[in-house]
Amino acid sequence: MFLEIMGSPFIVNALIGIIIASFVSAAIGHILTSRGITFLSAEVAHAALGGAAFGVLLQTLGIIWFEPLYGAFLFGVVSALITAYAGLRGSREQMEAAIGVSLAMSMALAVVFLGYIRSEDMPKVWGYLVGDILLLTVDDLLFLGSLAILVGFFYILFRRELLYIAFDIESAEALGIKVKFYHYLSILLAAIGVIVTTKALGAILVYAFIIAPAAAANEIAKKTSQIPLITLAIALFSGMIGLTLTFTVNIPASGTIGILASIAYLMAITYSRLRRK
């Protein structure tokens, strides 16, 4: 029966999608929790949120062909940019407020969209909200492994000079690394694993599953070097654990993972602080 159920292929997709959000999770939770801009990860998640509900509303408007994870793309793609543009000069805390800002209009166009969307179409954007790994399609996988491939790729071949802006951009400039062009870089990155995510798990769970990982690596790695791989290690622990609870238990999967990946964050805490003694 077990062997069954994991043969099905809504598992199958499930677990392509939890590999393809792990891998996303150990690249882009590093640059975020190093530049301390973790809530971009929830700007862009709802941002994704208000671009799948303008798919919908186009769709409902007969362009069946715009599905509403283009649309998801699109918006959180776009709202990352400008984030990024307000932020560019100026301090932590006035990126923060970018962010928020971009939050806030995000929420505001999304809640525009949903007033025109039919009743039966609802359930298409709730979707983007709570998540269900298990509804993921091939051409979501496709998709979503496509843009995680193109972040893995420059995530690698720069990581380096996205970790040295995200610890001392003073110094970076000086040195003539070109900062403008690896701020960019690095949001548009986090804003592209951002939606991968969103579409696996939801915007509410997407901030639990790329910043939790990457804060409990960076409690207990001892090398800077160590904390994408640890990241990636609890992220596919919570996941398949999270998958495997959902069929013995009974439980939503998206909520789980998200549970275990905080669990996992509070352990590192209490880990790290007993080291320390």
Contents of the next structure:
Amino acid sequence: MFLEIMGSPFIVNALIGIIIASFVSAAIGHILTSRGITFLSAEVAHAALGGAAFGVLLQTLGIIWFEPLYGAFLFGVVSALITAYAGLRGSREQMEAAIGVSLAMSMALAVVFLGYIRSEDMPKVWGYLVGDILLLTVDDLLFLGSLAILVGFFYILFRRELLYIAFDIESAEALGIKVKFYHYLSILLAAIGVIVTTKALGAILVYAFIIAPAAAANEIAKKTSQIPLITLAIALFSGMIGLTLTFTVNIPASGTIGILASIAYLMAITYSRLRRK
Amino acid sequence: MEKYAVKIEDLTITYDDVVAIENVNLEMLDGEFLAIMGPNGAGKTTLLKAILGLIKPVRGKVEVYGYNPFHEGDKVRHLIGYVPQKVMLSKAVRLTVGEVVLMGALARKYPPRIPSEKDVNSALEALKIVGLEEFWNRDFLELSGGQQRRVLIARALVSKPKLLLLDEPLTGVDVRSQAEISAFLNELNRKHKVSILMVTHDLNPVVEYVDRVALLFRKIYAIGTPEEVLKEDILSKVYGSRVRVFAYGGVCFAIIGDVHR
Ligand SMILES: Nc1ncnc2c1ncn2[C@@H]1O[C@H](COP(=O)(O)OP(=O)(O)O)[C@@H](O)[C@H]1O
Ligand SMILES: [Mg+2]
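Compare with the form predicted on its own: the form predicted together with the partner chain:
Let us now look at the entire complex, which starts with that chain.
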């Protein structure tokens, strides 16, 4: 029975989805925690939700080619870029406020669009809220996988610059690092990663899956260079166990995954407190 | 060989409506140790940023070894080592001392900026100059203020700059480290022939080492040797009446009661 379930195509797709989202989490969780703008993930996720609702709406209006995922991508990226612009010259506090306003705006837009969507189309949007990891198609995986590879590539290529601007943006600039470019790049990468994760796990759980593993890794790691790998391990672990639990106790996958990732964070802070004593 | 490390003509810089510096003229010789002194908000940091090419002047001209820092930024930054005033260190980014010093070398490379053996060696050498070579693997955030400052000086030295710009390197540092850093800057200047432009609101720790001092408060009020500038009638133009100057062992010291004008 168990093997039968594990061998079925939607489980295989779900597993691949978890692996993709875990790699994304490892890359962008580190970016967002080191810049202290973790709530950007929630903002972009909710913008993506609004965008997906917009896409569904367009489809009901006859614009069939416009997939909800395109809407999610468009809204997520635009909202992130607006935040990046607001935070460019300003302080972290200004950026935080911009994130809050964008989050509120995205949710408002989502509510407006949802109001126009026919009830039979609701499940399409619902997936972006709570995740539809078990409904991922091969096309979805190809799209999400390519985006994840893109994010991973740029993260590996530019991880020092991203760290330098997070560490101290003024001296990075004085050292000749093009801080404006890397500021936008880091937020764009984070946005794309969040959109990927939103499609897989849903807007509500993006924060848990992207930030909790990275925050836990921050506590455990002895060196900065270890953080991405530890994050990856925690994300994969929560994702795999969460998925398995889903079939044994029959609760939604994104719920168990979110709980496990949060528990991992609690364990990490406890561990680091005890170690420091 | 350029005679001047820095040459500034009629420089004016504003932020929106606030005039930060106005009609500043300054010639700093190659090899010189020059201090810029002035109260908070005098425009000292702004002046350094203009020299680095990070701010566009409203009027006037800046040259660093003959290059325009705003238009030839890459060339200029290769000649300059910069130690910023406040490092807005994010607690979320934990770097080792080695990683911080290596920034100075890796910033000159292309992504992914993998450190070569040569980079590591020059970073180690720079750490040795500031006397912290054993701290390579330590967590930067766990060092004392004085040690952090020295690490940042090491980062500025990695690229073997001809000109070192320091923005209040002695502020927030205990008295003993102040004396150590000052003596060390003097050695860097005399022995290694690095030109030093140091911004400070307190000249006393370096007064016996600097060649000249400029008094800045939006404009340059005076420039000359410490004996020439450290006079009560000159300083009071900027600092108000609560300034006293003492001579001790042939060196002048200024005691400033109220730094806010
Ligand atoms: N980024 C900025 N935006 C607006 N005003 C600024 C900015 N930076 C500095 N100023 C103003 O310019 C003046 C000079 O500042 P600064 O160069 O930092 O002085 P100092 O380094 O001597 O304390 C001050 O009045 C300050 O408030
Ligand atoms: Mg200053």
